[in-house]
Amino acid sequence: MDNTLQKKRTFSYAKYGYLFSLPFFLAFLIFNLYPTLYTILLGFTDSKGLGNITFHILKDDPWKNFRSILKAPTFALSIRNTFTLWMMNFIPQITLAMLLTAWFTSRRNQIRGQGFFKVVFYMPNIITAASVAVLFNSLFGYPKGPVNDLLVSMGLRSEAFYFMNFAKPTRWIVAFIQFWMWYGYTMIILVSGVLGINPEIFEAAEIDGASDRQIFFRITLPNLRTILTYTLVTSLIGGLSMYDIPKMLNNGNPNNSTLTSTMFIFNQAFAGSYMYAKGAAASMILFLIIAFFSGIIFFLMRDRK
């Protein structure tokens, strides 16, 4: 009897945990790890052509594709464009998200209908990028479109303006779309981080007479270091991987002013000569750039205690 009870007590359910996690690992190996390793391999080959599965490793000059990409003026332009568009949307995005976070989490000014406002602010993030691109293409359409009609009717312009034919307006439109789609998501992440802070800290600060500004900058922000690090890194990864909005909106035009790094990679691998090897090399270079700047963010946001 004692042996039976002991066996029941020592029975392990760990194998069921491994069994339930097996589908994830299989999906990760097939759809993430294998394509990544295969892409690294292609960067050192002469792979070229749609449907051509035969390729050879460049033994004499394995870094040929990487040097070719780094020397390409279009690649350097795409990297500059990507960083510019990311900074143009991320700075106002994180600023507005922090202001809304301070507003929603204020203990002295209880906002009514917070759930409604959070849903409204987050809603642009659930709309597909293709739909948003089509929407803004219609809004800024030429010669007829709601924005042009409004400007002409208000007397601000005598005739319609072709927004998508000029670099600066197109960049600002792309940056605004990215900002509009993601500020609500960033706000939700920051609000969740604030709600995870021990409320006794805020109560003690209020008893000591701290103002809302002092509470936010001296208590809230320092305790959000981990959440801010996550937000910065994920925004960096998403921003430097920007593809759908500039592609669908104006295909990187005019004059490649909104050509991003991922669009450059797509054009190398799946357009023109189908240079898979150069596309793979460009993607690895982009990966190293993202890893480098992510490392800088982790270093700057580290706990200095």
The other form holds:
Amino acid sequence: MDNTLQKKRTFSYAKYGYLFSLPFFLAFLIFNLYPTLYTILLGFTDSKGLGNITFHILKDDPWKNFRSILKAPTFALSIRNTFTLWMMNFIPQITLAMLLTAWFTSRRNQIRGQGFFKVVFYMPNIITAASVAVLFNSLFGYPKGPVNDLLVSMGLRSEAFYFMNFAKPTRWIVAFIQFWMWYGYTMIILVSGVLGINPEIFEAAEIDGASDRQIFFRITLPNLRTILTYTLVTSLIGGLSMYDIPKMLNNGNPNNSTLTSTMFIFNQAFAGSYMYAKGAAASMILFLIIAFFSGIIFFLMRDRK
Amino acid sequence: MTLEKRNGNVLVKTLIYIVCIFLAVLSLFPFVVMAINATRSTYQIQQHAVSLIPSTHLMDNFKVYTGKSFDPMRGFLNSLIVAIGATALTVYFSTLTAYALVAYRWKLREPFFAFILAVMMIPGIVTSIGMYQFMYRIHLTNNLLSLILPAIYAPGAVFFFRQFMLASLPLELLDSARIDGSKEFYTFNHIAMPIMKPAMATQGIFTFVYTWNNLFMPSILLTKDNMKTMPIMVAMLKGDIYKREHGAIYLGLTLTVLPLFIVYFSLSKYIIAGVALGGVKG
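Return one more block: the form predicted in complex with its partner chain, after the form predicted alone shown previously.
Starting with the chain above, the whole complex follows.
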């Protein structure tokens, strides 16, 4: 009797589960699945020309666009740039974030003003990236700009330096902006991860006489594994679709040294001769690269139990 | 020994504070230079690009800034419409979807949740070209709806609300509402939603800021000048029309980020708490 009642209840309400998730699912079909399949399809066509929506499927040579993208030196360059820029920002970023996390969660050094520091460190993250990039373009302006002004007046340089005319400085500026916008975010995530670890483990370690360093490397880090994976993957996906900063800082220049893959795709499909087909092929290749590296990270960081 | 250790700690602590204060200055300094230069004339900026003393040329810069061929108020308004519309849709429909996942037992519930986790990882760039062509076909390019409607689909927000609901929505409450004769949709709107308010506020802030700052999709979908959003307009500050008008450029930048500073510093407590929740995900 009880059992049938239970069954009946479950049965009669289950439909609301489907009903209430229907809008989300429909929006997924319309605004995600359909555009994705459409992009895949376009990769095998000759679609191009602003506002032209007619196209033909390349029946004789379906992989033509993919081949031509893979052969294009600019595409290879953009992939290399994207990785370089991501590494140049991610390594210092995760290092500083971990250091700050170790400091802020240390039980021996009670750091005051953590709330204030968190608010200020995270702040650049919510400011429009486009505005930040244009601001840094002005800050590093030549011949007159705040950074050059400071360098010259402090006697570090005898004359102003044209940062945006040289590949290495421009890359470092892009990487610095990314680092500066994201280390606060990463730190907050890591701190909250540490606070989620059972405090008894730390107490036991302290009683056993473990040093701060030992506690950090032997207890904190291993317990942060899942969160580190999450941070690494989200940063990789975000980093490999990097667009706003290099685009607005110096439009990928000088000499395409800060041209990222997303900018490459944009330039193929939404500028010049509007080669949607080639852009679509390039975005599929980029997607495979991202999926491949995310897979590797998940594999390396998996729980080895 | 104890004394030595204490001294050591003092030294370490001093070092930590010095680094933290340096980083705080590093976070704020670019924006301070920006805000102060917005009040200085182009001539003053060219003499000394860094100054900590505001000047009196704010209005002159404003005249130069607004006297050009584009209309920053239009961009501000467009951004506001998109951000409010997208935030409302994301928050409402993601809460509803999370409710479906938490409040009801249905056969496909677990697969559906696994599906949400999977699609969360797909970057937006992958769909952009298909999205553009699709929007073009249904005549939604240069229409702000093309940026608002897709906000119904927000897997990250669904995930966030589900976590919050599992912890703070008592299912007995829904049962007693049913006994009182409340219809399911009414129960969601009038009993579940009020409990979800703190989570909705947090997610709302993030969606708003994300949408407000977005550059890539708007620059694909909006090509007419009167449709452009704020981040696309920022590009114009770098263009030829403001060449050498340094004061106006800094003022323009200040105006684009001012709303974000106001939102951030008045809600920073919730924002930091919201970010920290991301760390609990793992």
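Positions refer to the first chain, counted from 1. No experiment lies behind these values; they were computed from the predicted model shown. Basically, rigid core = biggest C-alpha set you can superpose within 1.5 Å across the two forms.
> I want to check residue 288: does it shift between the two forms by 2 Å or more at the Cα, with the core superposed?
Stays below the 2 Å threshold, so no.
> Following rigid core alignment, is the displacement of the residue 32 C-alpha between the two forms equal to or greater than 2 angstroms?
Shift of 2 Å or more: yes.
> Taking the rigid core as the frame, how far in Å does the Cα of residue 20 move between the two forms?
With the cores aligned, its C-alpha sits 4.6 Å away.
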